[in-house]
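In structure tokens, the next block holds one chain alone, the form predicted alone.
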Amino acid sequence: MQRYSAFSLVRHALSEHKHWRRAWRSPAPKPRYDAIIVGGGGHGLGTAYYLARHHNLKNIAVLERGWIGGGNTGRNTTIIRSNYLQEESQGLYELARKMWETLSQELNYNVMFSPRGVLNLCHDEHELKGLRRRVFANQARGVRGEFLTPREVKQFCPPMRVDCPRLPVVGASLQRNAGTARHDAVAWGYARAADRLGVDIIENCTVNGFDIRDGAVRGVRTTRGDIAAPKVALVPAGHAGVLANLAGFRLPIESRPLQALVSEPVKPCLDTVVMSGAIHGYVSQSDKGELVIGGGADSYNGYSQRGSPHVLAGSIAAVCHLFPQFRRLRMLRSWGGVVDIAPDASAILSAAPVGGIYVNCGWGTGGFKATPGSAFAFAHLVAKGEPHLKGRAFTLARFATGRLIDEHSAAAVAH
């Protein structure tokens, strides 16, 4: 794999750019490997390129049935942050977080990431004090977090309106060293880093059963043939129920659409991210200068990339409470994905109870940040059979001693 640098920018410039190389090849998928991992966003490749570093893997095939970065890992809002409320969930999206501040350099590949603080209002006296405890809650575990009276927030935020009479801002958490990141950069950094390692991967490959004898997965039936493995890695976002009735069990998720949006573009206006569990909404801006606003999941089941029409509308219309000026903006496009959300609204990084097949689900909305830090406890349960420390407590086997991982009342608003 040639290594991106400026050197070779400005070398491939006088060649008018036209001798790059692919970054990452097409193979056939072969007849048998160690290890398959079926998902190619994130997660899945990033689970890939972490069995091939660290644990010695070589011979992996990621299937994904369309392109890479067409899935969940292309279409959600790119937020980042680990003030979550359980210590649980602190331990694990705060690894991803410290992963995501080198992740550029690990992969040779510019993921954007870009610290630039995350907002979460509260708008009375209720939420005011869930809001205290959270943070309290993050101080205490090492988390970084911070409590703002509505004077601070106006000076960290100066286009926002916090004396809106229907909904004032009485408070804030910050997370300083939370930010955003470019979601598609990070499924093909990950993808070219994985490739340089040896790992197959193979687009336009849909997964339609399982070879399953005595209890264990003896491989997978694909659209480009039957292919064989010992272990089998389920990470397919909100197709992970379709895949597990497949193989014959059950996961405790529902697949649901969640929507976004972004506006027509505009001069740099707003240098954060800004969330209300309130009004449902939140809102950052990219680096293209158009506004991303996003908000909470149908209630639905489903499997559609649209949505509910109304859905949208809410998280417009809440946004624009917290910043008059943005009604004049229009809508330049909307896209949805699919969801798995389990009860306790946290993760699933498990063995299943068909030998060899190993599953990474359940993140609902909450998916993209984690990416680095999932792949990372995912590839080690894969490879060792056992779950790394910051992954033990997301088995499937809380579900039956109750040690469930309630994030339901943490989460304030989707993301």
Given for the second form:
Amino acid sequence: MQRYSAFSLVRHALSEHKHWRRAWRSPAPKPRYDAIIVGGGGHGLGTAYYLARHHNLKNIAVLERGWIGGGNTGRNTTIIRSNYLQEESQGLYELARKMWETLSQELNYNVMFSPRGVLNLCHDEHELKGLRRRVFANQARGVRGEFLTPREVKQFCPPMRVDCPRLPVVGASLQRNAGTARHDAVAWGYARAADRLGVDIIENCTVNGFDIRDGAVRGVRTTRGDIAAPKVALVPAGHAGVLANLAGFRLPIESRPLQALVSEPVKPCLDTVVMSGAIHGYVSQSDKGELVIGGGADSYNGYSQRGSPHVLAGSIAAVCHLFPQFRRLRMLRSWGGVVDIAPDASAILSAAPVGGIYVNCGWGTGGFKATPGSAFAFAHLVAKGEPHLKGRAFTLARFATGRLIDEHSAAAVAH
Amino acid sequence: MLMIPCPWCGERAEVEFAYGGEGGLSRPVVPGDLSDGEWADYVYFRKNPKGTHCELWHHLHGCGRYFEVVRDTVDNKVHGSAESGSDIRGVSDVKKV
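The structure above corresponds to the form predicted alone; please provide the structure of the form predicted in complex with its partner chain.
Every component of the complex follows; first up is the chain already shown.
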């Protein structure tokens, strides 16, 4: 693999950038692997990378139904934070947030992590109490967080209206070391780094069955032939239930549409991330200048990668209440993804009821931020068969024992 | 926006309704007889199909009734609806609205 550096940029400039090599190979699937990862988003590619890097598993394939990062990895609103309420979530999300800080160096690929701060607004007394509780819970466990009065909110984010009569900002939490990253770069960076370690990344390869004998997986059936493997790790986001169904088990997951949109690009006008759970809207500005706006998930189950317009209209209305100056912006495009929501709004990193199958799903509306931590902890589980310390609470068993990790209040928007 | 056919009020816009999740579930008659796993299955585990889905809708801003709808989760085509409790999972039997 050619290393990316200022020097390589200059060298290639001399030959008019005609000789850059592909960032990763495009191999045909081998008949057998030591481990197969189903799902070529950030979490799946990251899992492959950490398996190869830390667990000495080199004969790995990542099977992707479409193209790398074309699912939720390329459809989210790129927000990174770790200000969750429960201890288990704080551990995993904070692990991920710390990894974001050095991910570009580790992968030799600029993921453009930008710790520009994340504001979570509250608009009434009850929400304020909940938010203060969350800030205290964060502070007690070493996750950075502070509480801002309306005046301090205005100082931190001058373009925002804090005295809107309909939605007055009565306070906010601020995590200063949270922010955004470039979503595509995360998929591409992990793909390139995993490929360098010998991982086969196979695109346009749909898994349509499993070879299961004596309660253990022996391989997968795909549109590009049967592939044998003693371990199969499922990282399919919205399609978790579909794959589980093929493998003969059930998941406590419901797949729903989640939409987002971007405005036309404008000059820098918003240097932080603003989220409001009560009014179902959040906004940040990308490096290209587009305002990236997201909202709540649609209420119904759906795999269509599109949602209902009134949900999107609600998010836009909310953002325009807080930023009246955005009303005149034209919207460039909107899109939807299929998010896998668990009953407690927390992820599932677990061995499946079928031997040799592991599942990483349930990230719902907020999986992007967790990408490095999720992949790191999941690779540990797949390699050793034992959960990583930071991921051990996120089992399927919690739904029977009742030890849920309730994060509905810490999700960016209610769902 | 989805158009939901209420069996009593006819086809109305989705904003009048609240989604009620998977239809056709019934609470176990004697919950105490269930193992923790079986109880979890009833409370948390859902079919979540990619394709035909039987689901509950609540005509919140209308007649206020719950009813079951058969909808395709990929193309959002609604195949029909019926009073809650009737068996409409076999799509051919669905009362077309």
